[in-house]
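Taking the form predicted alone, here's one chain by itself in structure tokens.
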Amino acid sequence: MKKKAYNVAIVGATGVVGKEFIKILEERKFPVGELRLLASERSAGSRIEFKGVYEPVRLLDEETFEGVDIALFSPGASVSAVYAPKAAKAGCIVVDNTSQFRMDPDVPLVVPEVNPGAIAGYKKKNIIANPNCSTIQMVVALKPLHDKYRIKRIVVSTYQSVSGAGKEAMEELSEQVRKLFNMQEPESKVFPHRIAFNCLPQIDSFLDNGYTKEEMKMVNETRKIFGDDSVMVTATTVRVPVFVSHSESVNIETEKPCTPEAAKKLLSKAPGVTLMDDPQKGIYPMPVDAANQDDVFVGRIRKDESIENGLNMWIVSDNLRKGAALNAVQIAEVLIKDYI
């Protein structure tokens, strides 16, 4: 018999993505029984609202998961590492936000609108991975494409909100504005160089191949949530001092034929997509039109006349919710409705 309604956890609760997690849970009238918030010693005592109710903040520890159904994890990956595998030993289901089990071949990585099939795999270790957010942006608006006219090779250039390094992020940016617009030196602690008024083509840590970590995981959470290691990715992923959302110019070259029409015929209709296609009208997608959104916003789409099958287009999407806390909670209901 189906549960009425489902105990469930937030692990980084305070955190940007924490507190995503607790407003579309209540949006999206999820069956929450107990809800329980979890964090660092720094955050333990303080309150958050959920359903008009001041939700304590406890200290996340071993035994805070024992009864919990479901469990929404965004803290660093090094406490998914230790709390993530305790969660699902207490017999809990976690989906997890950080890097840490993405590419864990006993773990799922699923986009709901792209390959919910794959959630049926978290019975191996209790565990399924929320892909990264360039990622699920990018995947949701290709895998309709890939499916009817096989994508060969995507060419990706990310343009990526502060808020996906986090809070701190987004007060570095906010304050280096300030000092600025005050005849200031602005100070850099997050980032490597400043942000303010300014890009920087460093998402993460180099690799030895020259690419960073981020643009890696686009590579290899791509090929592995179409279930096609033959999809040729390559990605440069770019930070800009944008609050909210994050940018895409995506080209893909395909097998059979495309035209921009038939594409945007064909995304016009898929989940979780909007098309915003007239650019003679000025219209097309960008952050402020994502932000606090749910869908991806796609747009720009155009022959690429470089290459006989090639398009281009610009996607938009809200890192914060669907790249990050509403893919979570999608799978939560797919999980609810389905599986337990």
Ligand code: 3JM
The other form holds:
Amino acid sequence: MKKKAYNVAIVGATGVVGKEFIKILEERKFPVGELRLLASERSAGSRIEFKGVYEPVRLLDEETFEGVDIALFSPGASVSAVYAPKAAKAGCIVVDNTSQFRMDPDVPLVVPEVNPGAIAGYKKKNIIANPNCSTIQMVVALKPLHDKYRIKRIVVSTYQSVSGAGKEAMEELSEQVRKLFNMQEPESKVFPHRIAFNCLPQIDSFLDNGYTKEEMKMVNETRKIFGDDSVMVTATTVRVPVFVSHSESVNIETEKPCTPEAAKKLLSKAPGVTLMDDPQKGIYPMPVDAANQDDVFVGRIRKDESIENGLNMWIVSDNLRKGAALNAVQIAEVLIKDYI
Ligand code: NAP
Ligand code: 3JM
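Please give the other form, namely the form predicted together with the ligand, since only the form predicted alone has been shown so far.
Let's see the whole complex now, leading with the same chain.
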């Protein structure tokens, strides 16, 4: 028999993704029984509102997962590495937002609009991975095009907001702007260089191949989610001084010819996508409009005139919602509908 309500733990509840989890569970009326909010000793003892009640934040420890059905994790990769397997062993299903398990062949990597069937694979480890924010918005927009025209190659450049690096990163941008307006020297602690009025062509650390880890996440995760290693992907990921929503300039080469008009028609009906494409009237997606929205917004669709079958487009979405917390809650919704 189906349960009426599920006990849910949020690990990293005081972070920007964690707080979005709490908002989205309430907004979507997810059937929450007990809500267990977990963080480090820095925040244990504080309270966060859920459905009008101030729930206590507790310290993440070994006993925390007894009786929990679903655990939504966003505490950073090294913390997930230790605690997600413990939670899974205690019997709950973990939906992990970090990069820790994404490429594990025994862990499904899921975007419900793209590969919902993969969720069934959670039984191997009791863990499901949520992809990187930049990957999620790109695959939601490209999946219908891949299904119909087969994408051979993707070239993507991102313009990622500071909220993707957490609460301290958002504070760093605010503080740097304040200092610069007051003729003071800004400090950089979270980012490797000043982010205020600047762009940083580095997200996460550099690898031996000259790419950053963030760039290789986009390459590897896209292929895993599409279940198609023949798709070639190359990425340049850039941090920009925007608070919320990531933007992406995406170029695709398809096997079968696809006109911009056909792409627009397909995307106007695609699940989770809103087409905003009337540039003559100034209509195209922008981060300020996408923030606090659920959909992936696509515009500036046009022919790549330098190759036979190519398209350019501009894809924008709220990185904390579809890029993180919303996608994970949608996975949990499929779990309770079809599996538990
Ligand atoms: P954040 O604002 O810095 O929040 C980090 C959260 O993790 C806080 O609640 C923090 O608690 C908690 N935490 C840190 N160390 C912990 C520990 N040792 N034990 C228990 N809790 C701990 O960061 P965020 O933006 O929410 O992101 C958190 C993580 O989610 C990232 O590191 C990343 O792996 C993942 N993420 C994924 C996506 C995605 O695309 N799917 C997007 C953004 C982030 P305190 O308040 O106690 O410090
Ligand atoms: C987004 O623990 C960490 O260093 C987290 C780094 C991080 C990640 C990650 O690798 O999990 C920050 C922001 C992500 C992500 O989604 O990949």
